[in-house]
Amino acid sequence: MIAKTWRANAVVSCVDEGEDGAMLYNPDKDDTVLLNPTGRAVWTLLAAPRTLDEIAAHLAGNWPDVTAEQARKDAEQFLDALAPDFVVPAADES
């Protein structure tokens, strides 16, 4: 079974807010979302399709205090909060 992959929605723009994170804007929905610095790092990762496990591994690898279990839970919550308007299944899986 092939794992589902996710990517940033191509219509969404991202404004880097430096140490504060980033702001995402979806013009199709006229909606914005604020990301903390960790969310911004995950958003950058989603420029290419990524699986939940790849996102969790990135979190656990870059924040040593985060357990693999917590990283997976955080990655899942991130995707759930941003789908379907800001992150979408990769094109070959929609």
Given for the second form:
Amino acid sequence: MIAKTWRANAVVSCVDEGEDGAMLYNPDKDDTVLLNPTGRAVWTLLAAPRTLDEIAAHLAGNWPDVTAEQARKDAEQFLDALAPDFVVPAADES
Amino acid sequence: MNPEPVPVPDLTVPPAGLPRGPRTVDLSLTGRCNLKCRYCFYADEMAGRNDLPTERWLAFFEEMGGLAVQRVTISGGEAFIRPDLFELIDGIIANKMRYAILSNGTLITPAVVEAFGVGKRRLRLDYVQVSIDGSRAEIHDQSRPPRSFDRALTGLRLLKEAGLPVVARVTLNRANVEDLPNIARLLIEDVGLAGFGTNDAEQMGSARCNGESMVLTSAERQRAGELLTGLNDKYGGRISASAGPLAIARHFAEIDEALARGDKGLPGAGTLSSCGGVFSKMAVLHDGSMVPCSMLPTLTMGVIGLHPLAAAWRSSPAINAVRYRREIPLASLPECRDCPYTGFCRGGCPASMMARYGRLNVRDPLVCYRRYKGEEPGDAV
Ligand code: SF4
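Okay, that's the form predicted alone, but what's the structure of the form predicted together with its partner chain?
After this comes the whole thing, all chains and molecules, with the earlier chain placed first.
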């Protein structure tokens, strides 16, 4: 089975706000989301399609204090919070 | 005792917490207009500047998209006079922004309404605002050329019937104060709008020449505020205002209530903190001049295509001078020094002050609570 992949919704804009992270804006929904620096890093990763495992591996690889289990939970939480308006299944991009 | 003198600021340094770019940009896309309204604040700029071609705007929209600007408000002149208007709107959409349009309504035809159905034009439209200044032609057309009323109302109804988001703006002037109940009935009960916005004619642009017949007297402004407050009660708060008689009436009522509670002041008051718009938005005139607000057309921050938007937004002394007003205590102003209400006051609109007195850092006597209470005779500015 091919794992589901996710990517940043192409209609969403992103503006960095210094050390605070970044703000995403979906103009179709007129909705914003604030990302902390970790979320910002994941957002950059999602410029290309990624699986949940790839996101979790990225988190675990870049934040040594984060266990693999925690990284997976964080990746799941990220996708729960941002899909479907900010992050979309790769084939479904609007 | 006099307060400490205010230090001279470095106006190339943005205030702490300022976002990287504006969230909203007001765009005057054209200086041309099919009407010649008698109180048009933009009339001087329309006469003295030229429109930019399509490609200059499209390049600027890309720059705005790169800074994640969220929305634009399109005006003119009259925006619908530009034959490339929908091409420009598509450029705004392609760069991840939403848009609103301010219009006199007279050029809105079935073909225009149909054009909103293409692509994401309808999805990304916040609203079209049509100016309606009377409940009938004899009143509306006192500030505009003949037949304006019928055409504006037709445009408004076309938009409403097509299910597009549409609002109306009533600009109070000397001809329409007593007509307010009829205007409210027309817009809310007859046309079926969710509500409408209000302001009043300013002593700017063509109203400089027509001021005596257009700009409200103090008594008329107060009367308009009372009428609008009553109508808002009747229509469940469906009349809005960020400036003008209703906004002033609300501000004074807020102070009355705070004083009755024994409060020592209001949040964000005590300095020239009005208005906060320049912390999230700016404007571009139809010749490409970047300015803090389209009502502050002489404070140039740069020109689109020549000067980067991000740098103009953060480092231009022209906009930082308006932001810096927030640091100026009202108690440091000669006309406010002994006022017991400084803690409740925000000083009024800087654009009005520039137009009337050529200075930013003065308070607006029209929003002066002490004058309203009759405790400060005459105009102290
Ligand atoms: S004098 Fe008027 S404008 Fe000045 S602080 Fe008092 S109420 Fe405000």
